[in-house]
Structure formats: structure tokens, C-alpha cells
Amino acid sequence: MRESSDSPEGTTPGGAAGRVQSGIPRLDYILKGGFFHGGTYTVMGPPGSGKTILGNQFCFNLASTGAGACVYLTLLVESYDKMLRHLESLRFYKPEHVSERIVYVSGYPALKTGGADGLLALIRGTLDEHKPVIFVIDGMESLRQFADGEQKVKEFVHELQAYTAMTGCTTLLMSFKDPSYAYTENAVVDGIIELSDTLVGPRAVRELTVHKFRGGDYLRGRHEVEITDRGIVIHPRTEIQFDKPPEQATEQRIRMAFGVKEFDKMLFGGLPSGSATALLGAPGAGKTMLGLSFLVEGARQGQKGVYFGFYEPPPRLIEKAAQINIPLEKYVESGQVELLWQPPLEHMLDSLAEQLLEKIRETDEPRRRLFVDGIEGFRAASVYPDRMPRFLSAFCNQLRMSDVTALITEELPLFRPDIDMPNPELANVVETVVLLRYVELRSQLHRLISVMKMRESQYDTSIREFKITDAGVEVAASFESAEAILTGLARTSPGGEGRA
């Protein structure tokens, strides 16, 4: 699908059209194989967007496999000494790599005293010294104090890139980004790569967009990115990744049943396996132990399972199965049911998708459960929220590519009559809806299940009265039972607002 691993392995100078690999996560998987060899690239954005960790960990993910020196020039004021030192907290760090295979360099002086001709001559010797694979200028925006006008800044860029492109060295030119700056140079460069920093609204939020890349094919727009202890992480919007998804699966698909007697016989046996489904209700309506009851189910037959929350912990969760007669701590114990948590803290949409599915993918095991207990945790997590329907369309398209038989929660409000869905587009990417609700009669709260739609499937429409007891998750045998609570009988709750 993309790179996973966290590790330079196969981060080579080599590789398909003669492209040098970053070895940064997913870096890559958007540049379609990594930048290419004698290419000069300006990497661009404010202080603090990661422009000089991307550069440091290109060249010591480099380093790290043997395949040729890397230069890293600062035209910084500060001292690389300094720089370094920042880097120690960082995975990719390795000091045995200083000045062996990454020679530090300051140009700082030679601009400062010969211009854009004093730095050009002290490059060109260095290089010819060092002979790298990998050539980084970092601070860009030095050499525009110094350079007598932005004509002599794309002079500079030109020469150099003519010269690094003669000896295959990939060059990338780390620059501020400054409105008041023409950016010359960028029209002669083979890419450009932007780092930005911005706040919407409370939330800080770091993105990576390519804006040119020539030669080569590219994911377009913007893709979240994270700075940890890894360094420059990247996450691929999720709908641009699977834009162009493979057939639909052809095996026979079998009946993936809820372990609920009068429910299954509702969905004529369970659901279809390889489909999507979004099971809608109220808070407190029952949602949570449907879902366990899939996955427990599952795991009797032998089929691996996966619970993605953002409500409750696992400990919690297995209490309150285990309240209601549902083994799940027994097939967590057992591994075939895995219990996925997200704390409550600021969450990047593409990369919950890229944990959920890369977990999925750890095993090819076929006839495999999904349960999402929360869709509105990914919305959340969206920082454009009008992204939600592509995304949901491609992320439910993957788990069906998977084999992945998926089961997810939509919150619907609690004092609501009618039915007002927050994800409207969710009922349209999935086959199946189920619909919990809660009506009111003589003081009493009486639990309603039915099944809204089912694509290419026979199912039963009545309404069933749905219970949850310490034996377990209930549906009624008959409609009977749901037509008494919804005959003339069934009233609001005070004030004029009903339950849904």
C-alpha cells in the first residue's frame, strides 16, 4: 500500500528511474519512489514547520544504510554545534554518522565575506572534497541578504544546480518562507515542497504539499504531518491514497452473524461478509454491546476481530461485556479479538486510518471484523470536515479490498424525534444501516431495533423490541411486541421532545 516501517531499510540511492529514497514515512509514497538523483529541490516553510529535521533525517536515514556521504551546509548565524544538539532527542540520530558519512559545514562566513560567488566556490570545493550523495542548504534566506537582488539568487541556483546535476548529487535548498520574497529560483528547480505551520481555529496543525515535481508523478494537495520523536512523519490523505481502488473482491461471500438468535434471522443469517455497516442510536441505546456481541461472536467461529474506541479504555470495556454474560476478556486473552483505544487527546485523521488499517493488514487472515465504536471520533479528528465523505468512501473501500467485515457506530442526538444523522454521507458508503432507538410509554424506556436498508440482500423490515439483560443482548421473536409499545400508546417524553 505505502511505507510503514519507521526504519531507513531500502532507503538507496538506486531504485526505479534513478530516484534516491528519504527514507522519511510515507515521503516516498507520495513523491511515487523518492526524489530523483541530480535533482535540486527547495523545501520551504516557517520556523518551526520541521524544515531542518527533514533535512537531517533524509541525510542520516541515508547514512545509516552505507550508501554514499551526505554535506549539510548552514548558512544559519547559529552554529551547527547548536543544531546537532537539538537532533539528540531524535530517533534517526546516530553520532558515529558526524563527520564519517555527514559533513557539517558552515557558508555562513564565506557569504558574509565573498557573496553569492564567495558560498558558490566554497560548495563546489566541498563537493569535489566529499563527493555526496545527498547536498542540503539550510537557510536559504541568508543568501538574500547577501545576493544583489533576487536575478543573482537565481544565478546562484542555476549554477549549482548545474554543477550537482553533473555529478548526480541530489540537492535541497531549505528556505523561509517570506511573502515579500519573489522566489526566482523556483522556476528553475525540479520541485518544491512546503512545510506549513497554521492554526484553525485553537488547533495547531503541520501539513506537507508538493507543489512541483519534474519528471515525475506526485500526490497532490495537502498531507498532515507530525514532528515526534521519530522525527518528520507523514500521513497521506486517506481518499487520495485509494483514489483509484481495485475490483471488488470475487470470493463467495458467506453470512457474518451477531451471535443475537432473533437478530441474525433478521439479517437472514448476518451480515454479508466484505460489506460495511453503520449501526445509528442514541447514547446509552446499545450500540457498544451489539458491536461486542459481533466481535465475540466472530472469535467463537475462529474469526479475528478488531475493536477501534474512543470512549472507553479496555478495562472498562471488558467489565461491562463481562456484566452482561460477553466473554471478551477471554478472546482478548486468546488474541482474536484485539482492543484498539484512542485516548482523548487531539487526534490527525489520516493517521488514525493508517493505524487502523495497517493493523488489519499485520494478518491476510480472511473473514475478518471491524468494530468503530464512534465514526464522529474521525470527524473530529478532521480538520476540514467537508473531507468527511471522500474519506469515508475510500476508508470503507479499503477494509472491503481487505476482506474486512465492518461494523461502525454513528451518535445520534438523545432528545430528538426524528432521525437527523451528523455523517449523512456514511448511509451512502455503507450496504447496511441499523437503526436503536428509544421510545417512551407510561413512564418506561423501551429499546427499538430495526434494519433501515441492506443492499443486495433479503432482510426482514419489522420493528423489534431489542433488550439488554445480564443474560446477554436481546431481540424479540416478533414485531408484536414493538407494534404494542408503538400503537396509540407511545407518547413524547415532558417538554415536547421524544427520544429516537
The other form holds:
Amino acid sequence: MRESSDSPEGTTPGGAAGRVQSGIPRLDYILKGGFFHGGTYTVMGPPGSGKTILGNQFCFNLASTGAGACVYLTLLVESYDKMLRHLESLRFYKPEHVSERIVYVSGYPALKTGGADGLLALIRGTLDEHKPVIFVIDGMESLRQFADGEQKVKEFVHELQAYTAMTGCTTLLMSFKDPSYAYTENAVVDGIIELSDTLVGPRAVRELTVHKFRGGDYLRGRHEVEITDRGIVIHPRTEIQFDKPPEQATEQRIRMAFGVKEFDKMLFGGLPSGSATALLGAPGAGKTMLGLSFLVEGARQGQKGVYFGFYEPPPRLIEKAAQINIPLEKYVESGQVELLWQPPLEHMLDSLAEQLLEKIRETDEPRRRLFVDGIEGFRAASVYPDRMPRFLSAFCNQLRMSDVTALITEELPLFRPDIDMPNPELANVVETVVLLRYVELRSQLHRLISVMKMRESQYDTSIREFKITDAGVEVAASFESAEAILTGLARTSPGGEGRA
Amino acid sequence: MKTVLVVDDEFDLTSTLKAVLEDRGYRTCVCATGRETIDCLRHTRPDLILLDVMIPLGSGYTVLDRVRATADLAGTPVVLMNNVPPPADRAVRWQAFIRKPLSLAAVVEAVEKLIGPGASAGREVT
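Since we've got the form predicted alone here, give me the form predicted together with its partner chain too.
What follows is the entire complex, opening with the chain shown before.
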């Protein structure tokens, strides 16, 4: 994952004209260039949602660039020493900036003795002394306690805003979100960012929402937030990042073979390059082995490949592949195939997509291959399942634009004869659907493979028998064996072992 | 009774230091900004100054410069307090430095070492 807050397209450091970049991964991308110089922004959220980290991260990132001073004023009763001690574990914290480039002051005594006017006088004096680029007020709820009514708070914000706008200082007002308070002062600020921390079932989910951003466009809606040792990391919703895909990919299409002779013939040479394919099948049907064959065949032809899976760690995959004579290890060692394994734990949907897309964007080599094993790992990571159709559409579009040929597995139920896709939307967004299934005949299980759909392309519609042997993945040369299985007329093949 | 001027903008910290020092027999004055401290020093001659560096309206270093430039304050012991050590290139014009977050024992020890125990020290509790 990249450290910068750049957009996936890579905005230049320093930000758009008149903007100050927060350096918080992807916040500036959501704000399409960062905060405006001289703007005043409310950042609100419950305790633990990351407000204080966000404010400090902004200050330390700016201090690291040497672009100017920051003032962090706290209105909380508790000492900011404790806050600084907690920040020490975060990577952005650089002690050399404290009191040199970032000045921490407490406004509580001035507020307690002089009310909102006393605090404003202190702020004017402090900003005049340090001339900061960023000014953060943490604990705006204390102002509400000491100010004489909501109107006074609004006037305070208005006066502060007038002052900071004239000095070009970007101001963040950090506030606890109190459902009983009307926040009329939010009418005068330039932007409102909400951080939330809610329980969705057993999962705790942090999100960021921009409710208002004067003078600029921004990515609307909720975006996933992580707090790690890097501080706040935001994962914008995939479908809103890529809501305007180009009308078509520009590259000349070629066929991307699997290296499985008869199956490649069924596909008239392979999958069209820059397309997405759903590979459906019950557990054990052979999806992973067919996917690894696809990557290894690409590597053999000099095309780079990425495996992105949730269930089998790389050593296990390499071992399984070796057992059926797929030389995966050789190509992993040479760097032609990369194995990215996500342990099946609690993930975030957009974070997963980002990891994968950023890996893809590391190079612009043409004709790359991707094997995603499987899509249910993404579905499990989704807090809002109704996002999946739009997510998959945007995700697949991004892969196409990068000239990536993607093979995405989808697990079907093991014990049901009817075929019911858990993600029917997947079939809509991909160009090709390949089905692997089991058929039981005379106490034997047989595997069958068929191409169910291949958009704007010729393909063989027959159902073929599919085998995984010590020699690799094999597909029968004709539909006869499959027909025999399906009609119950199987017979012993000449010279071969007994088949049902 | 010896007087300690406590300069810090953190309310919880000054409240605690004031109470602890008064319990130990020192008189205390409290200031929260650089400007307030300089005003206070026009009419107060403390025996020791506990001086936070990061204060609004004139930093602790600005106050220190003023103290050292004032004839009858120049010899007043100053204990600097901050979250980070003072830069090495600054001339050493303070008697002690205590890193924040503060340890109460370190503060009391520095005060007692520089100006001796407070009025209540050694008194028997009856």
C-alpha cells in the first residue's frame, strides 16, 4: 500500500492551487486536492473515531514538508501531554517537530476565565505569534459549555473564520458529535467531515463522510477508515472512485490461453485479453488448479501474473501445484507470478480492492493476468452487501483499463444439484462465465467443464469432462465422455482404467 | 515563605502543581501565557520559576530571555518543562529541565534542590 495520499492517478505533491494537502492517505483524494488555504472545517465524531489522530497527523505531515508552522489548541481539561504520549506510537510522530514546528497550547484557562471572547483573544495572539499554516482546535464541545448560548458559539466560529481566512490559515474545529446539539455553527464553516465508529453486527466499523465542502467537488458518501501505526488511512469507496470509466479499452485484443489444450480450443485460443471471467464451481471442483494453470501459462509466455486469494497460503499453493506438475514455484521465484495471500480474517472491501489495484498499477506492462480466488472473500469484507454489484462493475472496469485479464472464482454450494450464483451480479459484469461441476454416477464423482457465456466471442458450447491428474489439468477432446456421464451411459475406455 | 511561579497553559497540570507545592509549604502564583507571566514578573519576585516552553502569547524561551535580561530576576532559578528536550544549540540559562509528561517526584525534587524545602517540611503532623 502506498504511503502517500495521492489519488490512484497520482496527483503531484503540493496539491492543487490554493490547497493544503493533509498527507493523510487518500483524504486529499476524497477532497480532490486537499483543504483550501484559509478554510475552516468542522471534524466531528464520537470518542475513538480518530479526530485527534487526524488533526495531529495533518500537523506532523505538514511539519515534515517544512511548509510552515502548525498550532494545535486544546480546549479539553486534560493535559495534551497525555495526548502526545499516545501519539508516540504512531509513525508520523516526530518529536523534533514538537514545540518547533508544531506548537501545542491549551485554551482551557482562557476559556474558563474569559469565555468565548477571552479564547478568541488568546487565539488571535497565538496565531499572530506563530503564523501557522494549520490551526487545530480540539474539544469544541468545551466552548459550548462556557459560551453563553448557541448564538455565541456561532459568532465565535464566524469571527474566527473571518480572522483565519484573512491570514490564510486552514482551521480544523474538532468536535464531539452530540445528537442533542443543533450545530448551527456548521452553517458558516467551509466544510464538514464526519468520522464515525459504529457496530455492524459484531464488527466495529470506522467511516469518514464529507457532508459539505465549499468551493470544490469531493467523493460523496461513506469511506472506510483504518487506524494503524501509520495513523488514519482512508479507503474511498471503489465504485465512486471509478464512476466514470472510459468507454472502451484501447488495446488490440489477443487470446490468453490456459495451457490446457482442449480447453483452449473450446475458447478458440483462450480468454480475450483485458476481459474478466467468472470461474464457478463447488469446493474441490478444480477452480484453483485451473486458475494457477492460467497464471503459469501466462508466465511461460512472458506475461506477468498475480494471484490474489484468501484461503491457501503461498507455500500450500506451490505445493498443491507441484503435486499436479504445475511449475508455479519456478515462476514465483523468477518474479513472473506474484502470490498475494489475504488470511481469511476481518478485511475491508475497499482496502482489498486498493491493495490489488495498487499492485496492478506498480507496472504498466501489457497483457498481465490476474487470478482472484475467490470473490466471496470480497463479499465477506463488505459491510453493505448491496454495494457488491456496483463494486464489482467498477473493479472489473479498472482491471480492463489496465489491460489485465482477470479470472475470478465464485464458490457454488457443494451439495446442491441446481446452480445458483451467490453473486448473480458477477455474471453480469464479466465477459465470460466458465462452470465446473460434479456429476455423480455409479458411486463415482466426475468433473465437467463448460463455457456458459463468452461475450462477443466464439466458443465451444459443449460440456466436457475435466480431470486433475498427476500430469496436470486435462479436458477431454470431445463431448462424448461428458455425454456418457450425463446420460448414464458411461463405459470403460479402451485400454484405460475402469470408468463409470 | 518561598514563592514558586508556575507557568503552564494546562489547567489540570497547574492545578495539581499548585496544590502539591502549597501542601509542601511554598507560596505559588500561576500564569497561563507568556504575556501574563511577563506582566506578573513586573511586581512579583518569585524564588523559582517552573516554566513550560509551549505556552501561548510568548513562548517559555521568550519569558526566559526577559527574566535573564531583568537585573533583579537574572539570578532566579528556572526549571524548564517541555515534551521534548531543549535544542542543543540553545545557551544553557536554566537550572533544570524536566521532560513532560511530568513526574511529580521530579518536580518536587528539582524545586527542593534549587531553593530548599518549603515551610511545612519537617513539621510534625499533630
